[in-house]
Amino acid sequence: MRAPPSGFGPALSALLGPRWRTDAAALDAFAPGAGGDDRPAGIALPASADEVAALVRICRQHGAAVVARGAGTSSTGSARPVGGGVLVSFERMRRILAIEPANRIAVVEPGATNAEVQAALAPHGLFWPPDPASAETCTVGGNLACNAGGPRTVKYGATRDNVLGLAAVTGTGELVRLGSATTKDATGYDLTRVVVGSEGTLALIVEATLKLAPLPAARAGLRAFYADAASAAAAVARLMAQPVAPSMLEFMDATSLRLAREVGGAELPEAGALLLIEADGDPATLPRALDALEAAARGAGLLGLERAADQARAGRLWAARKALSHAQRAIAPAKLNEDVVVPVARIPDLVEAIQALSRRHAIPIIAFGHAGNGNLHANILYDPADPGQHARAHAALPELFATVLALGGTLSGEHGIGLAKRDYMRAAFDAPTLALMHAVKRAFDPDGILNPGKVLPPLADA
């Protein structure tokens, strides 16, 4: 959809004043690299839910696309302004409206960063569980849009599991309120969970009621080194089959370990794979929980197992793990960063398949991630200036997705679908299911102006 060249601009200028930006500096800052049909007509910076509703009504009247933008950390193109239109930034809507410790909820606007929310909650002894690697910069709205996760997801759940209610503006410019402030609600359809993870294609979230958790009184960690990735993957299945739930369970393959050591500065020996295991809870019971996790981690291929000597050392290792996405540039300038998920018991099969895929296409594929959820980041590395590498990397991608789906898995655990994986949705869902998703889209956004072209493949070809 291409926005008309005139009409909505003056109306948005009247509504927002200087917060309707069409200058080159703003366009470059909020939509870097966008050109041609992907260059937005302007940037809207609303300061209230009423302004968001009004601007959507204006855009609907003129047939202009509306693309919501958080901090721009999406890796799937979900905030790319395909077809021009209006890019909506929520940086002026970042207030923490309420914190209610007794109810364990916080009410926040979408532009607040994950880190800002955590800092506000900490004095109350609370935290919001989603903790993506970009937590310092990513926004709550962005977390909600793609159902963000992070290492703590294995125990506390992803974003969708930690949101009780929303206020959102639909594609007709109507403000709707979904969910409630209670942890139990059997009233009507659960539209909150429908909107969370919809990547701005159904509604623009303007307020969220977050479900909070108490900060754990104590934390303790294990590092388990294995001779090969298959042994570590088998240990993941054992760890998740026993009763004690780890608060974090991260997998790193041999190349990830080397990058963490050489680029991230982590103190790590050479090994075929590493599991980072953490438990949290009451200081009196935590040692027993750690004993259970340690027992499950032991098995064939184990090279060494140690408890974290101190929190500072553990913190450096977690920092190195979170820096892996950027550290991969030491190997190749580009990557296809996929966050595939399989049932936890199939993790060994997924790791084996990724290694075979790497050998078959003669391309590096680094695997690490949230193994406790069956969620691995398979990073296909290549040099886009090398035609052979480019071709092999892009040939490996559909094979990766086909393998994941054959293992009973799904295309994305936390990054979302956006534009990058949209066409693979046809392999993940049958035609009737995709048709139902399109019907939901039309109910929220009858004119198709909200983030057009994302998530769902065109119905005619589905």
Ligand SMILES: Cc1cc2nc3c(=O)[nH]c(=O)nc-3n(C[C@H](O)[C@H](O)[C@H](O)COP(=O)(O)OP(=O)(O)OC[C@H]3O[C@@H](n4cnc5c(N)ncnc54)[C@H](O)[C@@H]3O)c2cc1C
Given for the second form:
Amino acid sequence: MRAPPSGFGPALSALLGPRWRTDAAALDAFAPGAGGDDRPAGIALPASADEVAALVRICRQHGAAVVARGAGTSSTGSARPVGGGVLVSFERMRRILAIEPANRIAVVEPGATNAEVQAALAPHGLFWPPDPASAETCTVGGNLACNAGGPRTVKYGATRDNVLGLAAVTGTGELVRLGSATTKDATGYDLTRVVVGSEGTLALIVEATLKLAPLPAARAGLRAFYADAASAAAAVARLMAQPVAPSMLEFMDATSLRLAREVGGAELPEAGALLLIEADGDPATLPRALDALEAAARGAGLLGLERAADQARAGRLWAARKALSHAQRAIAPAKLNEDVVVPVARIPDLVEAIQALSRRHAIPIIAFGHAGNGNLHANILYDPADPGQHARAHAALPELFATVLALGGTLSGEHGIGLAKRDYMRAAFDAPTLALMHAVKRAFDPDGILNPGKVLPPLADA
Ligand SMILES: Cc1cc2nc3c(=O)[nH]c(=O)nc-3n(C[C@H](O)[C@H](O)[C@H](O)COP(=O)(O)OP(=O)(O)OC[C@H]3O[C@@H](n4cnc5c(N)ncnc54)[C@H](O)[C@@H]3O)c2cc1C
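The structure above corresponds to the form predicted alone; please provide the structure of the form predicted together with the ligand.
Below, the chain from earlier opens the complete complex, with every other chain and molecule after it.
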């Protein structure tokens, strides 16, 4: 067995002083549960881009792995220091460097949380569209690295659509500047979009120029119940085909609704599916926008529709979605939390396949989420202490991915690939495409030190 790389500790200590931490308290805080070979050698807490570049050069010299860490909320194991190495936390790099309303941009360091950025932007009447449910804790660096999204993606796009430029440190320890601070740019290869979503495998992001949107003055919503998933999906297709873009278009299947009602205590009628629809914009024109969305929501299979004319009432309609989160935890201590995507028109096929999978493996699977993007959370609920349930949940997973790919979909809409889905990349991409991805990885990180083992399956078996 190859000895783990060593010798970089004194150099990192000289570079970072007390911000190179090897004590158990730091290792437990930043890499909880990482034991044995997966325990990082230490935690680096750089305070500047130059320090990040210098630490990567030290690690490269010693052949040590470098794993970036934001808030550690990734559900795919992407921030886990597999095989040890140096965990780089960006918590000391969280400054909001500039907010330029005239240019609709903000320049931020990666360790700022999504919520901190939104709070700084609000007084300027602006916001940054990515809205993961983890916004209070997750960092902009993590959002960029995972191409995070949320309910608003249907109108405003995901992280990749809302970043103009990056400063990043490659695996050779060089600081590169990608993209620009302008909203139009036809200059060379778009490496910003390559690094966004690369999960720390190509470069460490040290600064980002974010593209901002004006904060809508008002929101209003609808809640529509349908007899079945097919009727709801037909409504989604109608909603997406008309000119008023919903600012949220969320779906819950029959199992999710039952769980939210019977376990989560939400006040919900019996139905085969639910759509939560929101519009945002100017208070003067919002009622007309809501009329258009309501007209599109109406159609075959509609059982009932409630309208919330303002934000407070719209919030109450959303209670079913919140109840679902609590209900899941109440019935199963663990879940395989997938975020698959299919073309909107294939949502009924996906929901039907998920229900069949649930029956075949005798395990609860719920489907809900961002219907306007065809991005559904398929959560396989199980008790890890029950070996039978554990085995059945993990047996259902490859079948779920095979179904999604057969429906013309993709493995992940917002959580990314990490370690958990890495080996399914062979099913999602052909060998030449995977080989090209490996070539891109080598161009950024010739020695393979950045977040090794994540995203791409080993080339030999690719
Ligand atoms: C309760 C909960 C709800 C969630 N809801 C959503 C949701 O609605 N939508 C959604 O998209 N996701 C969601 N997530 C997943 C997760 O929060 C997001 O993927 C988030 O973007 C991760 O940010 P983080 O700061 O925690 O990153 P981490 O988990 O620390 O890291 C994630 C990845 O980013 C890399 N990384 C971090 N910082 C940098 C950097 N500066 N440079 C390069 N690479 C970096 C890491 O190496 C790792 O590969 C949720 C998670 C939880 C726990």
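Here, rigid core means the biggest group of C-alpha atoms that superpose within 1.5 Å across both forms. Model, not experiment: these values are computed from the prediction. Positions refer to the first chain, counted from 1.
**Q** Is the C-alpha displacement of A229 equal to or greater than 2 Å between these two forms once the rigid core has been superposed?
**A** After core superposition, the displacement of the A229 C-alpha between these two forms reaches the 2 Å mark, so yes.
**Q** At a 2 Å cut-off on C-alpha positions, does L257 qualify as shifted between these two forms after fitting the rigid core?
**A** After core superposition, the displacement of the L257 C-alpha between these two forms reaches the 2 Å mark, so yes.
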